[in-house]
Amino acid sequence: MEIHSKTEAQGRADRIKAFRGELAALLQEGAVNLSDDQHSAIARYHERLLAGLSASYDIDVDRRDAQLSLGMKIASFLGALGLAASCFFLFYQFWGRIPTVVQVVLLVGAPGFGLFATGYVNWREKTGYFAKLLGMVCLSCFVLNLMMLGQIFNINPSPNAFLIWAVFALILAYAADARLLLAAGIISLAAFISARAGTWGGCYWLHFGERPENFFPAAAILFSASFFSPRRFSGFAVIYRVFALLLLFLPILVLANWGRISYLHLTHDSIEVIYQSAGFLLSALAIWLGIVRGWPEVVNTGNVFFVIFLYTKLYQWWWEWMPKYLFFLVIGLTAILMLFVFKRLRNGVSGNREKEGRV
């Protein structure tokens, strides 16, 4: 089995650990009988495999490694926040005393140096924690530097800044294999696309959030990008899909309750009905697509928004006139009904899996 990313390597190590536990139980219960040579051969193979995966991808072989990795991730994140804040206040403390030429040189050169340092550290240090830390500090400095350059040269605000931040964040994310940097790049890219959609719709770009439909093109582009994310970058495709679904369902949820802010030239009630129906349909479609493609994050996101759309609609229908005890009884019965539906879906998926196994 070919390994392409740290996530796949960690998954293989977890399966080996589970196999060892199950094999020990089977041997103890007498379900299988392995000779000492066979048992030793399996153990030696797994030890060599785990050693190779640990050397190549720095995976967590046991529970102690996993606990230490969690601590290192938290320390890396807090260190990045501290260093970024330090750079911010350092700039504002001494910035007025520095000549303009030196300011421009610092602002232009700092991001390039940070990008080079991030790539170098990522190449030299296999765990990637220091590279991720440097990457987040570098992105913070880049955002700050671009804003200060705009102040120095009195440049008018533009949505193109979001695009520049997005490109730089994505470069850092792929250089350091950092999902937090990828999320920052996705947010900046979504803001740029949505602002451009707002200007095409006739509004000033700073007001793009007043029309939720402006986020739909960004959702479509991000979901399409998930199909082109290389496998060796752990979890990147998942982040693309989750952000795409959030940019789709959150605007639909807003429009389903406040139709007056829509681009559609219809009555407010008609717009709300359209988006309520779209919310139910698309969330159900997301659940189905996630089950078919094996995307648990899509299934979970679709489930969450389907429940939100359902309960919002129940509130609009019955809260004003129905006794409160009866309203919450309906909510409870609806939840029980959904449990039965999800159970049937799960049993159907398990049945199909058993048929494929027999074939």
Given for the second form:
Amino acid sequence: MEIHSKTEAQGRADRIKAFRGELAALLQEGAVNLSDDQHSAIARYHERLLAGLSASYDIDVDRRDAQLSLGMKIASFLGALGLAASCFFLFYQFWGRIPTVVQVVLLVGAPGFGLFATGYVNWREKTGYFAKLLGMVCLSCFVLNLMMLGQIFNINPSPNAFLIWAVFALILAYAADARLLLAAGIISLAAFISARAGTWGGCYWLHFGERPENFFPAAAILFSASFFSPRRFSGFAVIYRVFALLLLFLPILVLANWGRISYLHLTHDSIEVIYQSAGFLLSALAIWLGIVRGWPEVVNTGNVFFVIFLYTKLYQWWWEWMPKYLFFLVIGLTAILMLFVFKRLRNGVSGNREKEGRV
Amino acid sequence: MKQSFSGIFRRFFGWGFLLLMATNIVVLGGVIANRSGEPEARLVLSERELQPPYATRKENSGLSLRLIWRVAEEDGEENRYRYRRVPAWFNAAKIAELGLDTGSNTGAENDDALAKEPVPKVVFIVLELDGEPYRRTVAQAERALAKEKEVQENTPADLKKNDEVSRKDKLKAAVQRLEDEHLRSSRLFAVDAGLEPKILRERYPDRSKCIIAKGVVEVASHGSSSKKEIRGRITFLLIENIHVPLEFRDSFEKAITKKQEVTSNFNGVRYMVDLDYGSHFEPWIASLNPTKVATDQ
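Now show me the form predicted in complex with its partner chain, since the one above was the form predicted on its own.
The next block holds the full complex; its first chain is the one shown before.
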């Protein structure tokens, strides 16, 4: 079985660990018999495989490794945010006291140096945490680069900056296999696409949020992009899908309650009914699609928004006239009903996963 | 799986570096293009039009001056909301000319079910320094003061104490308003808006008095509930904070060491600024000089 990414390598290591535990139980209960040669051959094979995977992908071989890895991920995340913020505030502290030429050199040089450092560290250090941390710092330096040039030279703001930041973040994300950088790139790309959609709709780009439909093209593009993400990048497709669904459902939620800010030339009530219906239909469709394709994140996001749409509707129907105890009783009973439904859905997802050999 | 450094080099330093350099070349090239040739406009503004920041921030050593501008409303209005930015000239015809989204709002009640939140749009705004709108505003303040003085003179002697205090306060406010117009308030007024800067420049050819800058406008309801109409509002200019380069910081700090007392004792501005606008309608400070008021201790 070919391994393409760290996620797949970790999955294989977890299966080996589970296999060892189950085999020991089967041997103890006398359900199966293995000769010493067979036992040794399997053990040697697994040891060699785990050693190879550990060397190539820096996976967690046991629980202690997993706990330490989690700690490293949290430390790397906090370190990245802290250093990125520090770059901003460091420059803000001193920039007013240095000549313009020096300001420009520093602003252009910082992301360039960060880029080189990220590449070098990614090559030398196998865990990848330091490269991801430096990647975030490099991205923040580039954001600072364009923001401060705009401030120094009084440049009219433009949505194209979002596109440039998005491309830079995506380059770093794919080079360092960093999901945080991917998320930053996706957010920036979504902002650009939505701002452009707003401009085509006739509004100033900064006000693209005043027409939530501007986010739909970004949602469609991101969802499509998830199909093209190479397998060797751990969990990238998941992030594309989650952001796509957020950019779809959040605007629908807003429009389902505030028809006044829609592009549609209909009465507010009609618009709200249309988007409420769309919300229910699309969240149900997301749940179905997630089950069929084995995408648990799509199922979960669809679930969350289905529940939000449902409770919003119940609130609109009953809150004013129904006694509060009765309203919350209905909410509770609805939740219990949803539990039964989700349990069936979860069994459906697990079944699909087993079928595709992912567990 | 770790690749050779040359493989990473191609991915990182190649594309990322290219993007970094290309972006900065485009941005700095745009700055050079904006500032090359004759400025699109060159005005001499005072502290009244380019004010210091409200407060200095310890964590930010940069300095920007705020461009203060106003709009003139119709004659006869009390001008209570001078900074509402709904100018008299921004009527239905101008809204149509600019192609603004009215959100299906006509002001009539039966349109409410179809009404939309209007979306703002970026257009070119013309700002005029010390022009007709400013002189009209000063004249309004003078008329308001004259009216209050007349009311004072005709006030009966046996007026209730509360009414008397109220009358005196109104007179004081009218005096303060006129003084503000002469000494403190901005002389920069938005006088027009359009989609084509060349056409606007033909209409307002004086580059030493008229700036053309990009700004955001939108439709707004104006007037009382019985007389509601749709008018245009200038929300903001794209550039309202103008960076002060290091070479002018000393002059600026020397100028503002003299305290600006916001009372009737203040007799002038502390600095004058040459503000240029380039071909991309982006401004820069060409010079900043303390005035005699500031240098006299």
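Numbering follows the first chain given and starts at 1. Small disclaimer: the values here were computed from a predicted structure and weren't measured. Under this definition, the rigid core comprises the largest set of C-alpha atoms superposing within 1.5 Å between the forms.
Asker: Does residue 56 move its CA by 2 angstroms or more between the two forms when the core is aligned?
Answerer: Result for residue 56: no, shift under 2 Å.
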